[in-house]
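First comes one chain, alone, set out as structure tokens in the form predicted on its own.
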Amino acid sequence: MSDEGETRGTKRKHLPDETRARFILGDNLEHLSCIIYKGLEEGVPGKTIMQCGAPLDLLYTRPRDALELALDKLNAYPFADVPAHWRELYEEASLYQAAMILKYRAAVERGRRNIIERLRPRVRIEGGDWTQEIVAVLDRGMQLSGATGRKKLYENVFQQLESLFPEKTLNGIPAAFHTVTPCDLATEQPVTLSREVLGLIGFQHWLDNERRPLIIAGALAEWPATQLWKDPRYLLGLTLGGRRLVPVEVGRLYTDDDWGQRLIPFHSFMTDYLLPEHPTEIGYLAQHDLFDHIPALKADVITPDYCWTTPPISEDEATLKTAGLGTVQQLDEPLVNAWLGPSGTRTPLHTDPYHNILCQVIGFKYVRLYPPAETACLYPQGIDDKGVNMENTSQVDISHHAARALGRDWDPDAVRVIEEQFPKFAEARYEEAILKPGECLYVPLGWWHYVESLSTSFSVSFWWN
């Protein structure tokens, strides 16, 4: 240690404990900012950010301005068409802004007024909570840019922040989600249930010979998530006290005009949508790669061996016409998505160009499935007003039919209107079931399916081909 370091350390020994702790925190925050700056100095193969030109000069001294400029560019294109260099600018500007927030907060903790005054105009702390602000900057940077070049740096920063942030109060957060077991489903068209966990050979036999949906009980017996995810406090702990931002679908169905999406802190998602018995609106964390976003959750799940079986090549004409099938890539590993929401969240009747294992971890879901041969009776949508191809989604809102099947209050007039508007729909063959905790559902390629949460529900889907 240098003489200067020894003198500084000696002086701090005589400070009150609280003051000394603040100096130590300031040192750690400054150190993390240096880690970010050093990481940004490392080159990334294939980067095209130099095409941004003059905005690059803003990155170190005015990253907030660079962020706003990059965001304007991201909003000027459909998401899939944003030029790579503008994504990269947003990715890097987010890290520079995070580093500046850290330097500013380090100065606050140490009482360095000259640095505070110099950086204050360049640092925007929404609501006065610097911890939430830096997480928001980083999460938006990852999710809006894709973090194609700096992903490891982002993950390292999030990991370091875990030890630097004060714990958030958990007042009012219960030790377990409230889930009520629904009544058994009385149906003449049940999804086949295997009460024994199938091995690879047994499941491959089902694929080769049955080619139908199948529920497998006990398939998640080895998953830590079946116990750990019952506790909302556990999930908050893995999301930096609920500070991490998650994309939430707000509205009844994504086909409704008033449906929208918000990027909000996980704690807000929990307290506004998941925990209230009667939330003011429906919020759904749907089809999100939560495990890439929050890697610590990966340890709680196990990819089903079924995803490594080989589905037979279909010769069925209706299956081969599955929307999107002609453009999907061969997957090297399954696509994994999380589905977390309160009772009443719904995914409208739709089809996917992959085979799917839907694993029900917490709570209960009603599912109804139609084979590809019934496609004409389900009235697929076309191109919507925004130019988005929606042919994988049915025009028929079957939520009223689901309510009738579940023995709940349902609207006969709404059902009559639907069946008058879509006369072939009543002829369509289907299977239905209530998916229970610990079960998984195999959804074959091209099968249409409607899903509705009957309680607080946490599911994980695995797509493969």
The other form holds:
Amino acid sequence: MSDEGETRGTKRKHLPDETRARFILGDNLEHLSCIIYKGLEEGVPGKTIMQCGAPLDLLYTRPRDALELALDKLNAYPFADVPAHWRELYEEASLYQAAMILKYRAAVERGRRNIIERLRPRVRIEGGDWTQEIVAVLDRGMQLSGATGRKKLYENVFQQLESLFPEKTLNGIPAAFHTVTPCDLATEQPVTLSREVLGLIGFQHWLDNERRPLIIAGALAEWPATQLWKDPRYLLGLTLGGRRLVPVEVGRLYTDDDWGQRLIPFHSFMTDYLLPEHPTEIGYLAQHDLFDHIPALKADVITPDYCWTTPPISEDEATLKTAGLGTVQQLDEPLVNAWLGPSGTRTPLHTDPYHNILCQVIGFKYVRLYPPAETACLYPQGIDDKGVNMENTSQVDISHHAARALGRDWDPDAVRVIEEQFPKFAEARYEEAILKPGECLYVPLGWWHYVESLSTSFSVSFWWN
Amino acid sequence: MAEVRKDEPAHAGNVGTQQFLLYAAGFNAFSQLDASHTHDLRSFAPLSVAAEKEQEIDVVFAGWCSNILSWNRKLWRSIGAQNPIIEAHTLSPVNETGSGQCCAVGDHNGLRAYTDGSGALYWLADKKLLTSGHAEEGPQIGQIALAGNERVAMTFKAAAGSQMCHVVEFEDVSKAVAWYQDPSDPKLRPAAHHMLHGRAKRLLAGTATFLLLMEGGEVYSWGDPRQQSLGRTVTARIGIPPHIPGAIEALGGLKITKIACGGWLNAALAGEDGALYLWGAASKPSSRHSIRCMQEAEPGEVVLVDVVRSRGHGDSPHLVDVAVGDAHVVAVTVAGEVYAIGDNGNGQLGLRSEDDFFEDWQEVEQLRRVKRVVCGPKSTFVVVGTSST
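I would like to compare: after the form predicted on its own, may I see the structure of the form predicted in complex with the partner chain?
Now the complete complex, all chains and molecules, led by this one.
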């Protein structure tokens, strides 16, 4: 900070334009780091963070070491059991680390060698791109910690970074996703389709009397997203040039052994998984609260009124046995999740402990639904070898059956093996449909559903109870 | 910076005596290795507090922010964040063999508890080490281990000739201490109680798993199976469930003489041929880097490790000691050479390198005549012997 006097003011006028621009950027970076430190000092840290003890002493001078310890602790427990103080330390230390990267980068822009030498070992910029590094540190701090005590400060910093970052070139990014319209589904058990947009009363009537899935055409007519999200460049623009990290599931099905979840820049997700016609592996941005994470996207969607209806109290035994139902809280507002992926993403046959409105914004999805009464024919899983309870997921991989239903190449041997292994499966009654852009699907509580994208697809689900 | 070469020990020893010198490398933000500054030690340096001669010096506890050294197995001194909390604590005389060894455990804030072989449990409360006033009547504790998820396991001190090993487990240290003080209170019962055949030799803990070596050379593991660091099959239908001690069958028939673990990594040394076995996560769940010799292992597979193969000369040396930190492993050969692998983010491998990680084994060429190694989560200590005749 003491360097500032020398370089501010008159002296700068004589510098070449490029050097002056770098000094100004340096000033702005330094300023943002001060905003972070000030926010950390003034705001109230998490309630329990003081329990961490010794690592708190390192936050200002060596945030990376505190961050590493906090991350080890986050990983030491199953996610739901991580003590709050470790989440709060991770949230806090990420901001300190981001401030240090800014301070370091300010020194680089201004050519302050002493500061550069002092901070270099504390900073470590992976891949050499400091803009990506700082976004990654902050996004991990927000998303991995699951803590929310510093949410406003995070949002403020993300907003300020937007003006500081150089524009990212969008070479090779098309102006529209490529979505091929699939053939119609020939089926004898279609999901009921309502061609007119149901009002609240009409929908409540369906809930009370039918209690079955329903597709409502034209439900998203008012959504800006149906136009705006067709353009990959629009989405990159809202995510700091695609630098924001998103959780991506990689692998065929979450029940497969090689399935894994990665936190990667949105830009990489776009170029490696979403845009290529034949990606080397399937990556799916699935079940993610993107709107909490990137609030600017919120303006593009409208929570369906249907989520404010009152579902009838379930009385039938099969529905009451839905996995997880005993532990869910009454929601004050719907849980919103985004689902973005290329053609070929699959969500295995499973149940959710909520009612669901699945809104199809971009592209096409095949859905197949089984009523709760068929649970015995669907062979729910037990506890897996990592100790995770998977009873909301069927052991039956129905992707071959789906391929057959869609009139595509399918493997008769695989279907035969599955039906021998799970003999009651073939008897289970179901409904199926292809969900089109602008439609929404109501999935009643406890209904088993399998979802497979037939093109690039962007959907938003709203869970309520 | 002191160098240790074969023929020129850093501190000239007294002729005719056995002298032990202690060197350390790694995390020093709390001045827990070198009291004069707070920079990490990226190469091995002699510990200045350990300068007293003609004394057997040892590391009682190697923690994240503090370390505790002992002289002649009696006098303690803490360095780092807990200094001077545990200044000059004097231990009761310690039985040198078998289950009688001192066993100190702690967390990111330093030492929390220890046992000294007498059957008593000591714990740190309000900057003092306490034990129960009625230790003789209470449970007789053998060893204690504290995992990174706060869980505690303790072995009972076995009576002479007993071939039954009892292990009790608690959610955290305070629950273990409460039970120790009043074992008859049904509300304070252990979270788990395990019984195994044989006599316990060493009980250790990693981030979320426990490891138990028996005097017969068998190794048992239990705990959180998520990072596949139990070294055995734990699927729902086959094998012993993860939270119950199960023998690591891949080590069956080998007489294991030493175990070590830290983070999600585990090591065992077979005494007869000095062979090293590793299992667990090849990298921390959060790391981009991984230990190459473990990358291709199947989940739960135990790998026989060759510390020099990657450098392409000669047979694998006979190893006499091994220690494991949060994500680094250090091994000592019979010739007194040191090999290290894994995380070097704080310089804990002592290789004079700024690199964050070494995927392959490296010889620490700075060190010779090393007898023993101890790893803290982000540090390494070596005891250099200079026996002169």
